[in-house]
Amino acid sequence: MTNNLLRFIEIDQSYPNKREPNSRKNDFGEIYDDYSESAALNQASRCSQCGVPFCQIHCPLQNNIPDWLMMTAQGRLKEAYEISASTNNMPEICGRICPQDRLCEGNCVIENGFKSVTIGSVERYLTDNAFDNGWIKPVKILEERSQKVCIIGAGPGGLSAAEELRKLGYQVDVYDRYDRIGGLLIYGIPNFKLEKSIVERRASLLKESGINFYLNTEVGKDISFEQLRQDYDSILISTGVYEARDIALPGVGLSNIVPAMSYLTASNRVGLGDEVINFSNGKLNAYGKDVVVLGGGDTAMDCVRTATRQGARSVKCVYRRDRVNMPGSLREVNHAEEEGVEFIWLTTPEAYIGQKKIEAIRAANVRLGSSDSSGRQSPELVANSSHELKCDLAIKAFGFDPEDLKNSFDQPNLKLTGWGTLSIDFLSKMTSLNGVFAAGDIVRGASLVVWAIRDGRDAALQMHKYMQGLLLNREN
């Protein structure tokens, strides 16, 4: 069996076939084809099975990557899937959208000289193959507990916690303000990265596992938070962060200046078959427009690549730092450039220009100065460098802030951090309210889906400990 491993010298790195840019930018289908079984086994066999697996160390979920790569290389695909799923509630989703170039693959010890193992693509293959073979079954519990759990938010953090708690036998109810299960996975991430059928397949599995979903239900409006505290033994808040961050610029009141999430949500809803008025009337549609996206994170990459598919006349991405210092995945930048997006580095917006609608953005050049407290070089304006960029649709992708849950939930004792996120005890995952826990972006700020899954799993374990303590107290 050992001959099936350590083959990184004789086998080159090879990702699944990627569709040609001129073809893929005309639709919203995923850009990578599926691995064949032989291709997945070959790529898994490149793993060096190193003594200190940096891929695993740099995975937020601490996935047992060397183990399931070894199983894959040996053709033991069901066992490989089971090991992958033992630490990850959504491996088929992480395999598609995780920035592996910054996490597991970026820390592969064979990367220098031989290029990393294609961990994400193998992970995706394993779970898709498991679904195809009927190996993935709903959660079956022998005896249901009497205790009930409420989860607020049906995004990746809430869904992961829901599944873990259901495995432990709890009655689990999930509330979400939107009309579909998945949160950001449905409305924030475009189909070319994650087709909605993949999310819906996972959601159906959770329903079949006995998890109850109450959609179109906004806590604090349709049902009071206090009522939930009375009805449930514990609560998890995993609402994510959706408030668009902004910067004050002259001309901000002009039309056709939109937040990134509004733009992406409209596009995703249209793809799902919904009627979206602001898409039909052109306000959230890039067709025929000169589009400028402001920002350099993964959300900005989703926006520029969506705009090309909607038929924009031109698409530019303006970012105040350079390529090396941008927060988004460099793999996504490469995809965008292949699809015709123009990146304007070291540039910052100064004003929106126009009469009633935006017609241009006045921008200035930037140079990187001394490092700030985070270690990143601070942008400094270059004198007399102002210039205009033609624009009739500006998309703001400056990041996201949390909503004020203290007021919307009418809970004055719910403590927040200085950033507006929920304050929790990082050991127990409990907020300042007894029996109320929190996980995901609402705690750590806007972050990766894989971190939300990790936080949801950790919170579920702590909620279990808390509820077991309640039972002991009642028995005594």
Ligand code: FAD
Second form
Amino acid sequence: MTNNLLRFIEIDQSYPNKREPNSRKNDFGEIYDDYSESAALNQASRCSQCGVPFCQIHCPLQNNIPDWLMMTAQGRLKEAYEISASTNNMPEICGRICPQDRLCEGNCVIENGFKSVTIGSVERYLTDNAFDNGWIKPVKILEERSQKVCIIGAGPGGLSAAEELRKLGYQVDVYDRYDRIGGLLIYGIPNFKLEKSIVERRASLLKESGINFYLNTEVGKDISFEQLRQDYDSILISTGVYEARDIALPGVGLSNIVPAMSYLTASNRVGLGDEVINFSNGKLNAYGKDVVVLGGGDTAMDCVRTATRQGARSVKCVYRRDRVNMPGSLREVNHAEEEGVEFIWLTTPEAYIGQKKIEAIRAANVRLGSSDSSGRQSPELVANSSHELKCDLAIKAFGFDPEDLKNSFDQPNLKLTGWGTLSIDFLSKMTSLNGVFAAGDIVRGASLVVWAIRDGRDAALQMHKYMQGLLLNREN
Ligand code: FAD
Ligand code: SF4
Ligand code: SF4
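Just the form predicted alone so far, so send over the form predicted in complex with this ligand.
Now the complete complex, all chains and molecules, led by this one.
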């Protein structure tokens, strides 16, 4: 059966075709084309079927990668899809946006000197192909249960839990303050990484599976958390993290200094056909501007690449560490550089300068000193290095903190961690409130889609146990 495997010696690694920078920066379409069937089969056949598959160990979902690669190489695409979907509620999304260089592919141990198997691209192909062939059907319930669960937040964490609980026959209601399903998949991550039709396809499937969505409904404002506790047998909080971190700099009150999420949400909304006044009036639109993005994470990368596509005159990314020490994925930095973004490493902003609108950023050089607790070197200011960078749109991408849910949900007994995230029991995933569970960024802090899916699946299983009377009460 393995005669069409282990072909890494004869077949070179080949990702799906990446569109040329000059073509792709003129639109918001995804930058990678699709694999053809023969390309997917060939690339899957490079796998050497390791006895201890490090790819699988380093996938947060522990996807059964060697098995679905083997099925793919043998042309058994339906079975391959089924194995891949058995551990992942959104394989086509993970295949597109997981930082594979740090997860599965970065740990592929194909022989030294040969490049990794293109795991994410094969995973994406399998699910897109399954959709195209009509193999993916809404959840079919064998026996409906009368118990009702409430999920707060329709991001990947909440949606994965919703699907798993629906499969078990529960009545599932999902509440979200946004007007669309998907959380950051729809309003954070730009189209050129994840086209919105892919998210909408998933959302439709969940609706057809009998999951009820209450959109434009903010818990703590439009409906009280206490009311939900009375109405439901169990609750999952998967509200993500949205409080933008900031640095107090002189001149912060000038116009055209905007938070990254406002900027990206506006761009995504425009792409979805919404009318966004602050885009039309230029406030959240980079067209014709000298843009400076402050920060070095994946959100900053999404901002610089969005600004390029909106027709900015120039786009700079200012980050206080160097390329090696930045938190964002190197793959994303490479994409941005190909698209003409200028990276100004080892530089920190000191002040925003201008009359009413921002006109420049005063910045200073830094050097890297000793390592901090995370192992990264801490930046130290270089004396007399202040200089100005021309700027008429500054985008702040300093990261995100959680909202104070204790306060907004009016739940004094909801236990938080020192970082303000929700404190949960390691095994049961339950918060300090009985029957209330939590998953995703609101537990981990800003993380990854694949981890939110993992958390949503784990929480769903524990909620099921709780509703079957198999978990202990944590409240007393
Ligand atoms: P979210 O996706 O944030 O969803 C939470 C939902 O809860 C939202 O829909 C929100 O409206 C809703 N909500 C919040 N409060 C309430 C309330 N009180 N009542 C009702 N609803 C509420 N990860 C990757 O793996 N790859 C990437 O390429 C990537 N790119 C990213 C780019 C950006 C710009 C950002 C910001 C993040 C990116 N991430 C990426 C991280 C990833 O998007 C998150 O880790 C993931 O979406 C977390 O899922 P979640 O379900 O916990 O929360
Ligand atoms: Fe790799 Fe992400 Fe797929 Fe896991 S879910 S196999 S980490 S792309
Ligand atoms: Fe195949 Fe690489 Fe995983 Fe080994 S580590 S099983 S070669 S994908």
